[in-house]
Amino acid sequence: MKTYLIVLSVVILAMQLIRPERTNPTADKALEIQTDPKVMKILKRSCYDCHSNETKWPVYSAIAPFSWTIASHVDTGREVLNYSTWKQLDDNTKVKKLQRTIQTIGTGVMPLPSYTWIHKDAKLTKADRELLHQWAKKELGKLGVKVF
């Protein structure tokens, strides 16, 4: 018992060596998405940490294995989907975007349970999902898309 756990020990802090990159880069604020006051309380409280530049790195988020799942669903959210560099994203690129926003929303697959599990106020209430769900319909409407 006694070598197992020294052998247990001594992977873990091998694993500490193993460090992803948890960085932000440069949030240019003439990017970002604007919008409703409301709609970007909920983004910021709920999507921001992996759909944009400004993520705030928890402590845990730099102890292995944590860090390694934690950088890789950072880095999957801004390839989906970063609301820092939205203005930079043609009209076809946002149609898609806001689409799959209404879709994953209204199934409740974002926020990830993951996320919510540790961030219980990223939770998204029926009402935070309504205003999400009628501002995505709005955005769409303003690109010549029409939603039911």
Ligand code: HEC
Given for the second form:
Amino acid sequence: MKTYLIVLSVVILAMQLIRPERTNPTADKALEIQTDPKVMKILKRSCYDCHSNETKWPVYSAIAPFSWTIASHVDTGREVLNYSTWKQLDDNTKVKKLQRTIQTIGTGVMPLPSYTWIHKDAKLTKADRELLHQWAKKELGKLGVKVF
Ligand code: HEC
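Give me the form predicted together with the named molecule now, not the form predicted alone.
Whole complex next, starting from this chain.
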């Protein structure tokens, strides 16, 4: 039992040596997405931790193995959709991302359940989903895409 605990401690300590990057790259504010304040509030509350350069890294995000999962969600999240650099995207990409937004909020896969499990306030209410849906539809309209 004692040996087991020692081995376990060593493994957990060794895990801490693998430290993923937890950084917030600086982004030009002029490139950030612009929406009406109500939509912005939802995006900031529920999406920005993974889809922007303004991630709020919780204390436990410094501890392996949580650090690995969290950093990987943020990395991938920023890669597929980064609201901090939204204006850099060409129109076709914006259309794709807005269409995916409608899909993901419709199916409830975003924000990731592992995230809302801890960040209860990030869960989208029915009203939030409706607002995001209407917003995405309007933005798509501006880009010449009709959504029914
Ligand atoms: C905990 C981190 C996290 C949060 C919070 C989060 N996402 Fe994501 N999101 C991801 C990851 C990771 C992916 C990539 C998933 C994959 O490819 O399997 C993703 C993918 C997406 C995609 C698909 C993009 C594409 O082109 O494939 C959309 C759209 C999206 N998220 C929208 C949102 C919205 C809107 C919110 C807030 C309501 C949100 N996400 C909150 C992590 C997150």
